[in-house]
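Next up: just one chain, as structure tokens, the form predicted on its own.
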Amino acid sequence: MKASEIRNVACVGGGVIGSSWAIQYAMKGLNVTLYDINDEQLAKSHAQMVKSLDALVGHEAIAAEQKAEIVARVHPTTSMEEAVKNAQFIQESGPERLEIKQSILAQVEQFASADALYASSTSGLLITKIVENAAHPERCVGAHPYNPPHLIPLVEITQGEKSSDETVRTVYDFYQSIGKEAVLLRRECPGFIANRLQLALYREVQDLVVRGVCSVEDVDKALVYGPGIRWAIFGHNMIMQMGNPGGLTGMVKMLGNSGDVWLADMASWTHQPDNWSEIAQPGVDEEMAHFPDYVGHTNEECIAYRDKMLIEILKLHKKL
């Protein structure tokens, strides 16, 4: 099956991630079935989708009339058979527990077409473990999105030990065709790519605060208004490339070993501080209180502001 032939998608799991995936697919004109275990959860999923679409309308990322069209493309069901029987691509977004994901895959394989492709939204489990009891592990990959999937383009595709090269290529091409930016892990790796980068940075954030170098608020400001702005445009290798007339090679030669002094002073511990939340929460509360009113002073207000900014950044990237 070619990526261009995929028109019917099943989203298994209607939580925060599954609901967002459903919007992503429906926005691209695909037919979507959204499965969850009961009508109550499906009602929550519907409400979440409507809220997300209202934000897109409000920030002029989609037209108001498109909202109803997108919602109409998502067909909720509590029947696994109905959800996957006609699906060519299945996006699983169930709870992050190995036994649950294995159970979901077993149910899917009872009813899905033998050639349906299966992608797990797992944020940390290895796809090889998820599919160890599967009838068709060659058709399964890991596909970790960044939250919320309908706004953040990144999806990290993991090729398991039994994932076929053909499946990986088709899944990669499919995600690219719907506006995602797919990256491929050729070898399984705990934490994948982005979360490892994020955790490495966060370790230094924690260490700077714990050592009294700076406050929680100031380390966040330094990140947002320094490298964060550049990283929203290009990755670090490209930033190095543009930073010197000789490109990345010229930058490396210019810097030499000057960073060694910094590296020697940076955190290298492999266990995060047990009392980090006690240290950081008051700082986060203070940071939020200092935000201007147009950003907000509550989690809900800040999430709305985050989504607004994501939408504007995505418009600049021609992703919306």
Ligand SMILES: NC(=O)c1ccc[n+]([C@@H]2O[C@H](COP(=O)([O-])OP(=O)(O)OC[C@H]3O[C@@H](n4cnc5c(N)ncnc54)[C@H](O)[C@@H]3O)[C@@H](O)[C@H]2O)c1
Contents of the next structure:
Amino acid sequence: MKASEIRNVACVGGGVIGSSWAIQYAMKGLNVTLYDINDEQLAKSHAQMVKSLDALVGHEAIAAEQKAEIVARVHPTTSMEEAVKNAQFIQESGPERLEIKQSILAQVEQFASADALYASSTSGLLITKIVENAAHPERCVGAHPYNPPHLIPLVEITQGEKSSDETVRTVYDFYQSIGKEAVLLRRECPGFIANRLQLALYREVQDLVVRGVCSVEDVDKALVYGPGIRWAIFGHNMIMQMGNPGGLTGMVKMLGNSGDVWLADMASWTHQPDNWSEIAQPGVDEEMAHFPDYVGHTNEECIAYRDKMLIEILKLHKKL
Ligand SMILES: NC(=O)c1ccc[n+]([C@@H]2O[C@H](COP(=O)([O-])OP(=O)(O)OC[C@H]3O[C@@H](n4cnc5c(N)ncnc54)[C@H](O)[C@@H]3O)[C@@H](O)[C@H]2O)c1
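Please give the corresponding structure for the form predicted together with this ligand, as opposed to the form predicted on its own shown earlier.
Zooming out: every chain and molecule, the one shown earlier first.
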């Protein structure tokens, strides 16, 4: 199957991630079925989709009349058969437990067409384990989104030991065709790419604070108003490329021995500090208290500000 032939998508599991995927696919004009275990869960999915779409309307990312069209394109169901029988692409976003993922895949295989592609949103499990008992493991990949998938373009595709090259290529092309930015892990790796990068940086964030070099507020500020603002535009290798007339090669030379001295002084521990939240929570509370009113002083206000800014950045990236 070619990526351009995919018109019918099933989202299996309609929680935080599944509901957001459903909006993503429906916004791109695809026919979506949304499966969950009971009507109560489906009602929650519906409420979450409406809330997300209201935010998009509120920030003028979509027109008000599009909201109803998008919602109407998502067909909720508690019947797995109905959800997957006509699906060409299945996005699984069930609970993060291996035995549940394996049981969902077994149910899907009972009813799905033999050439349907299967992508698991798992954040922490390996696709090779999920497909251990599958009849068609070659059609399955890991496809880890960033929350919320309908806004954040990244999707990390993992090729498991049994995923075929053709499946990986079609899944990759499909995501790209709907405006996602797919990256490919040709081998499985815990934490995939983006979460490993985040955690590597977070180790240094924690270490700088624990060592008394700077406050929680200042380490956040250094990130947001320094590298973070550039990282919203270009990746780290590109930042190196543009940072020196000699390009990345010139920058590596310039960093030279200093870089090695910094690396030797940086954290390398493999267990996060046990008392980190006791240290960091008061720091974060203070940081929120210091924000200007337009950013907000509560979690809810800061989340609304983050989403508004995210939508503006995505518009600049021509992703909305
Ligand atoms: N939350 C995140 O930030 C995030 C980000 C990326 C990936 N993920 C991954 O996405 C997946 C879903 O995470 P979430 O945060 O949406 O969880 P969630 O708990 O919000 O949603 C899980 C949904 O699966 C449903 N469910 C339960 N049993 C099921 C079954 N047998 N078949 C089908 N559906 C079933 C639940 O009713 C619920 O609606 C997980 O694998 C998680 O690792 C989460």
